[in-house]
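The chain below stands alone and is given in structure tokens; this is the form predicted on its own.
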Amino acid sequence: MTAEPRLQPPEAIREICRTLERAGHEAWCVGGAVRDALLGIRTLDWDIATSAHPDAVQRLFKRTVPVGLKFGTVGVLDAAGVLHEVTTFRHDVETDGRHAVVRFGASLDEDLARRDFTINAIAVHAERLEVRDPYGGRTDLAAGIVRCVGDARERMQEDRLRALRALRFAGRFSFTIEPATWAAIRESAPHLGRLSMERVKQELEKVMEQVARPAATLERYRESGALGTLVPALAAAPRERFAALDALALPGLPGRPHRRLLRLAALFAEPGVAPARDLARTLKALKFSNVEARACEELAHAVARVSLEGEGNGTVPLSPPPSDTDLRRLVAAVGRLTVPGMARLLWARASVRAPGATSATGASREARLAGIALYRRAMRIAWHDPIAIADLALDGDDLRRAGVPAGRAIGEALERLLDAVLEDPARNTRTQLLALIASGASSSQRAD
């Protein structure tokens, strides 16, 4: 094959790839970083595969880490103490959807016929830039196509993952996926149980970070039933929730959130409607931390208190803009701390409901103004209105002094005047709040 300039590996590659070869082994660069390059994407993760068996390659190197000896990877660190994997060529004898059985001695082509996808099955040689490609991956490239490497329900039946890689990969580089590869997905659906929950979690992980506008990525998992065999809960989510993850930046605002996190927490927030009970559950079930989960959990609560056009059942309408007392009530239901991201959700899912918005314009610019609009008077509020009893000129030490029993009838006494600064914040004094405390009192002796 003729050299490809652009698929260039790194100095540290090209030398471990020179020991290799000094060595009497064979020497190539594989993986995503080859497919990557191809695209015109910088990357640094550069995997080597090589015909020397995981001993040799620990004895050739002085500084490695057994990644994973029983697979054939040694991760060798170079000068600078970056870490790259070498694996052995190898071929599968035995899998069983989720582990694989492999044998070394395999050869160059052997090792890429056992790979995932043809835009994954192409090496280059570091030195001479020399490219191997048996399957057809770089036409692949060129066409937008995601493949299966040979017979496709073998493939996904070997790596019940492999499904979950195709529509990530499909999603990220906006390619299609080939005819025989869907309907080898679709079949591999019911079995996706099989998977650990750790793997399905770093997928969905990769959906959020990699691909940009992941609506049709998660449609893709609904309708390849995916997603009914992995997160019930979702698979009647309304298509809106999903269209809202492709609008979740807001232009121009500073401090923008973690966009995973984000993304993950609009899978399950929706506006006006408690999340559903099990939650927490099923983002636990999913392998999600604590923290990851209760923070979802909050923000979902929160956006829940909202409703996109008129009121009811209690939630704040954004649909005319609330007043500074409801949206100053709402802040201190949810929280400053959770108001950005809370607003960043509401923002996105109006976005795809104003007039002419869809999932890959977003909003209108009026509706996009409007919602910065509404987003920088929430954090007004947040962080210059007294919302919460801390916020209070006055203390429980100040209300025992005037009067008030110790006990139960402090707390009350404090909700009661937060309820007032709410309403006007300018009744924030310790003079103001007294008189509150001395009227309440007064009224309750005339009323017993």
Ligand code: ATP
The other form holds:
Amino acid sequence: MTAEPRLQPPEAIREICRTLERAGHEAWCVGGAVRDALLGIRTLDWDIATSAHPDAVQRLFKRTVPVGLKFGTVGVLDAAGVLHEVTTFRHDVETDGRHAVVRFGASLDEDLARRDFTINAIAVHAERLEVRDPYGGRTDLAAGIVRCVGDARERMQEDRLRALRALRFAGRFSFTIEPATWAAIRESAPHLGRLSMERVKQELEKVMEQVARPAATLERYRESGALGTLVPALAAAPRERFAALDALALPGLPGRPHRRLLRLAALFAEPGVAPARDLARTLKALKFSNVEARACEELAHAVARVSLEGEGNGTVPLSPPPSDTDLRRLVAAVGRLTVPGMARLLWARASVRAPGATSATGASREARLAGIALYRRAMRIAWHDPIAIADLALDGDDLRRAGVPAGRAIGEALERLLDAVLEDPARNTRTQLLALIASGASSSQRAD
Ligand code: ATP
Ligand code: MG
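Switch over from the form predicted on its own to the form predicted in complex with adenosine-5'-triphosphate, please.
What follows is the whole complex; the chain from before opens it.
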């Protein structure tokens, strides 16, 4: 077998393997790192599989962490304090679609047999760089195929999460899914509700983090029936909504979007359409944290205030470009901090639909420039114009001194003044605002 230099694991991993072997055990690098290295992707997370029992691993190394002893995983800390997972060769003796009961004492080949996909079932020796690949993982890597180890149907019955993992790996590496594996994914779809939502959320997040252009993966989620089971609210979402996720890395826009959260929010945001009333419940079911859920809802509500073109029922149209006043009202309504995310989501959606768009990110040059110009205008307004009551040149005390009765009237007067200032920020001086109050003009403003 020819040695492949790109397979060389880092020294810390080789040192752990040497220690295990010196004590008479077998030690191999396995899993995602081997796969990634073979694909030429730099990888940090090397997992080690060993014939040593977890107790023996704990005895052999000075500093260990009991990461998952029940499953045979011991964390070994290297000299730099970095944790590496060392897992005892194992069989999965009992599975119910969610949990596995494992038995140690397996051989390397048996350990590889219980792994999910051929591309994840390759082992490499840390020093000799000898490769063990009993299931043809390298052939599938070269051909770009995700294929179950063994009988796809049985393997997915053992653990339904594998269906989602297959979709993710296919998206991440732009691989196709082998037909029997695809059939097993479709067959698994109705059973995915049995998975814990934490694991499902983790998978969705990994899709958002690892897959450069997630639209195709989301369409596969839909086509397989997985989306219908896991997030019914998204099963009928328009194709452009998923396509927009591919366009979210808006070239030319300043600042770095928070990719994961923005992509998640993009799943639930529809221009010109109020988010579903039970969005909060959907996000909670998906185990979003309160902070994430709130950010996501805010973005969905913000995007709903805008339509991509033409007048909508009370929405601000993006095209033709809105007036400064309309833009200020929009920024005031959604709040400064929501503006960048809202602008990115809208621009991504607009670029998917833009005339001349050849692909999700291939919006026409003019559309892209128009989007960027609009983004800059919105940001300038958000940070330079008065758009909140706190930005007014006077406050409640000033109004009370000017004779406005204390209580609700003060708040209402401030709202009316803000309205006048949103229309024309030049009005935001004490003198002009007091004059507006005195003349009662600010109240008639509303009426027309
Ligand atoms: P990632 O880049 O997402 O970490 P990975 O392949 O390393 O991908 P891990 O979840 O870290 O995925 O798992 C490490 C290895 O353990 C996998 O490569 C695979 O061999 C095995 N494995 C993980 N999850 C499963 C599963 N549900 N069923 C069977 N084997 C699995
Ligand atoms: Mg991994």
